[in-house]
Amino acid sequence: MSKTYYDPADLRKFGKITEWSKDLGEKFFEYYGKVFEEGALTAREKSLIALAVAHTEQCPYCIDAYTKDGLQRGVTKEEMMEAIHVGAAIKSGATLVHGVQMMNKVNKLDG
């Protein structure tokens, strides 16, 4: 099998990130895990969301980890693979309106 720059294992170590800022990374730890707890959006809601966003972010971590807990809550593949074309929508929907950007700085430099 051919080695990857993203070493699957690593996803296991992230709580280590605490080890060299312990009190910013507890923070995030304790921001994370109440972000994701039951609201006005189910974990399951939550965890489809979070799917998405690991796609448009690119973030393989983030993929596997939700991938398996959306499995685990009864996410099926169907519903995966419509919150990730939601997620490029968006981002290549975001991408192409910033074209207004390029066609306004276009505009100026012409006039």
Given for the second form:
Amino acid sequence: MSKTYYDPADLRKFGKITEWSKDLGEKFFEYYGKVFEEGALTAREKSLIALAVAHTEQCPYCIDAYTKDGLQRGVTKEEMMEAIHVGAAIKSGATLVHGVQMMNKVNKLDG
Amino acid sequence: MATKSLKKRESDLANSNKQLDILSNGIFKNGELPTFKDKISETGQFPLKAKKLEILQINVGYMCNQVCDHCHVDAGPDRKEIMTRDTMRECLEVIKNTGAHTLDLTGGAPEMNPDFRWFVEEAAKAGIKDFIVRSNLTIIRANKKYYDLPEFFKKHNVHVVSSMPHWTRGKTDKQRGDGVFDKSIRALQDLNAIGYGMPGSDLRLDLVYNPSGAFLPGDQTAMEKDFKKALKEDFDIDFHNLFAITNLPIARFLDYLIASENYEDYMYSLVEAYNPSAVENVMCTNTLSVSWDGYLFDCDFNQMLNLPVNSKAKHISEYNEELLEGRNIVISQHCYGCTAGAGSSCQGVVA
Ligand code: SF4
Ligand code: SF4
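If the structure you just shared is the form predicted on its own, then what does the corresponding form predicted in complex with the partner chain look like?
Time for the whole complex; same chain goes first.
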């Protein structure tokens, strides 16, 4: 057994998940592939969204994959960092906006 | 950013046998990845055979004013391999008699060959349809004696193909050296000023994009759109087409891959992106590469790996179109670079 939870080489084996559940796995990859095709959004825009979400999800595989994908599409490091800030802003915003819930509760209990 | 060639640094990897060793051992030897031969055999495409010659690519010398990190030629100011006028004369004989429609001069920086202008003047007389010079752009601004190159190219109706790694200064200078971006922009503006690359102009100016690191090029059409938009908006520069070229794992790029521990991942990326329909049109099937000393190779990459053509005619002086047509191409694992994704050649994608 590997001694760590994450092994970079495992990313290459992602496709193997179909081996233990062919139908669902194949459907997932078909869907996944479709999502990233050029559509109303460009493939480049989707790649940047994926990079931001990869960070909020804190998935090391996705971070590796979409950093490389961005480089391949000519995305600059400034663009990548800004995209991550968008993710971070939403994450922290989502935390802080719950502060209103806390305030409501305090006001109700201790108002 | 390197300042010396691998050869000058007496690096192991300056030795082509050492490079071929690396490409044949490790993950390819232990079966983790299929060899190129096995891969193309799956679709019955082995052996790769040369078709009718269309492009004659001549490397007039490995000397260059730049020392780019990724250079597959291992070119630089310290490389002394330069084509002589005698060898050029032998090439001219072939140019005059060949059925090839494209003549492609490369290097190093071809302009640094002292007989470069003479050669262009003579070759232009042969009336070949498409006469390409691969110019690195900065050479045009490197020294006063090169300032008139755009005019010279125009006079001989040369098709200029130039490398431009990115539309931003940071990414360009990282790969090619400080100041390269500004000089390249200035050179492109000079070329535009006399009509090169302008919409509808017959003076062809194409750009070559190759990635600045251990990743593959993106979609050529999308990249071209991004390049055009950025260069137009920021610098009012026009050009015709962008060729997206994959870095092949040889010479300095191989050195970089190994040093940065990206070699295995890069080879995996290449093999994963393998596209059998690109195999049909890899450039060695219609191109012949001539080295500075007149020897014949299937492509510029094989030239750098010292893998000579598999034919009785091994030198430009023994050139024989019939003998060379149908020859088996000499392959190794670096060939995966030509068949990844939409494929890659000196003219961009092939599939
Ligand atoms: S990549 Fe081109 S410009 Fe750069 S060192 Fe090599 S030959 Fe010269
Ligand atoms: S590296 Fe050369 S020989 Fe190999 S496929 Fe590419 S062009 Fe052909």
